[in-house]
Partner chain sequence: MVSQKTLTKIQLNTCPTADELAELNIGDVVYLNGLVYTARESVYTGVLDGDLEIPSEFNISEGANFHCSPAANQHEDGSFSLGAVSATASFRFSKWIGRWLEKTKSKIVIGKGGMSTNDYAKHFVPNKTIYLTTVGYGTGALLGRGVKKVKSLYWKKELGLAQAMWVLEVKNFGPFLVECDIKGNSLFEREHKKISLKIDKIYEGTRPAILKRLGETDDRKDELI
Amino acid sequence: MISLKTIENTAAVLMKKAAVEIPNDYLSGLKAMAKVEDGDLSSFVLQAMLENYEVAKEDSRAMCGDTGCPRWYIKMGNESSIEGGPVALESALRRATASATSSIPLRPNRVHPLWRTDHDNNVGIGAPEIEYGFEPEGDWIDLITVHKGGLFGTDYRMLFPSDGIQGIKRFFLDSLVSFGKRGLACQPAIIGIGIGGSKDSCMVLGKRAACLRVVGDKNPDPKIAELEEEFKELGNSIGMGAMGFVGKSMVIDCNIEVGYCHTGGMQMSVHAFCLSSRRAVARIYDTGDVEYRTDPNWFTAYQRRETVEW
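Isolated chain model, in the form predicted on its own, this chain only:
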């Protein structure tokens, strides 16, 4: 059985890692982009970002002043057992979030939408978000924390089958141009695209595609993988670079996830992760052992299953 103490202690470590340590996959992608960027201001921003990441790690401070909105993704192996059950798990994650907001520190971004009540700890009604996934085997749980900006960098459109791939491309480009011109996202970023599902699940797909896949990962469907590469190149060809300045550094990588949808529709969402790509992962085993990593490995074959039975 996995103890609550282990969960809370591990969650606290993850919160610090996500805020301070940029994942190597994103850092490698950013360095590669900086080598080819030729826009003056865009190049300056990329170099400043790289220097900022080094300073953040050396000083053990959050790499961005706006530390986003902490959220949790929990993956459970089918044989895992948690002390106190799921309610106790969520309480532990809320305690870890509140504690980390003070100790790291993180900016307390969460307020009541109407009364603007602020508990100064990033915890409140529906905050932090906690989403779940399951795997058919395993006596472990994965704790994944993502600190994503909570204001902009996301859009949704109801497309139709007749719009086809060209319609998907148009909305993709419309979104990126809007993000860059209006300052709605911090580029360069991992772009997640959700296609299909219903409106709510489409938004979830796109956000998970942005936040829970690493740079260089490809969709196992070869045709979708081709689209991912095409969209990445397309996004970097619109004349916008880092933070919306002139350049070609808009998209570090593009990840696409799909879900079966109503026969008459083709929903689509576009999400830009933060330029800091703040995520951290730990697997906790029933033995109490903990393994840390940066790849969420969320989209397994089980998560993408099409059949009735597994």
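Next up, can you give the form predicted in complex with its partner chain of this protein, since the form predicted on its own came first?
The next block holds one chain only.
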């Protein structure tokens, strides 16, 4: 039985890690880009960001003033059990989100969409989002927090089989060009692409591809992995860099996830996970042991299964 107290304490640590520490995979990717960026303004921006990560860590303050919208992904091993059950788990995550907002501090971003009511704690109707996944074995749960930032860089379009790969490529470019102007997507970003599913699951797949896969990760389908590489190169060849200045730093990495869709359609979504790619992960075991990491490792073979039975 995993104790509620361990969950709440771990969640509090994760909230801070996500806000303050840039994950190593993203940092390595950005350093590699900074080495080859030859646009003077774009290069200045990358250097300033690298310095900013250092300062955030030294001062233990959030990397970015827009600390995003905290959300939770919970992965449960099939043999795990939680003290108080799922309702207690959700309360613990909401408490951790609220208390971290004032203690770190985070920006209280979450408001009522119509009345703009702000509880000053990032908690409200449907906030933080809590999503679930399961794994066939294990007496552990993974807590993953993502503080996704930005109002820009995301789009959805219903394409059709006859649009083909060229149509996918065009929508990918359109998304980068439109949100890359003036740097509204806070690029260079991890670009997540969802293809297929239905409108809602397509958006979910793309967002998870951006936020729950790390830089350097490849889709296990070799043809999709090739597309990921091709799209990354394509995005970095537009001629646009950080903040929409002349340069080549748009895409730190491109991750594509697919889901089976209606036979007549080919849904596509594009998501940008920004220069402050805030994610932090911990696995809590039944024994009470806690292991921290930055790779959510969400997309296991089980999550991508195609078969009826497992």
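Rigid core here is just the name for the largest C-alpha set that superposes within 1.5 Å across the two forms. Only residues modelled in both forms are compared. Positions refer to the first chain, counted from 1. Only a predicted model underlies this, so the values are computations on that prediction, with no experimental measurement involved.
- Shifted segments between the two forms, defined as at least 3 consecutive common residues whose CA atoms all move 2 Å or more after rigid-core fitting, occur once only, at 182 to 184.
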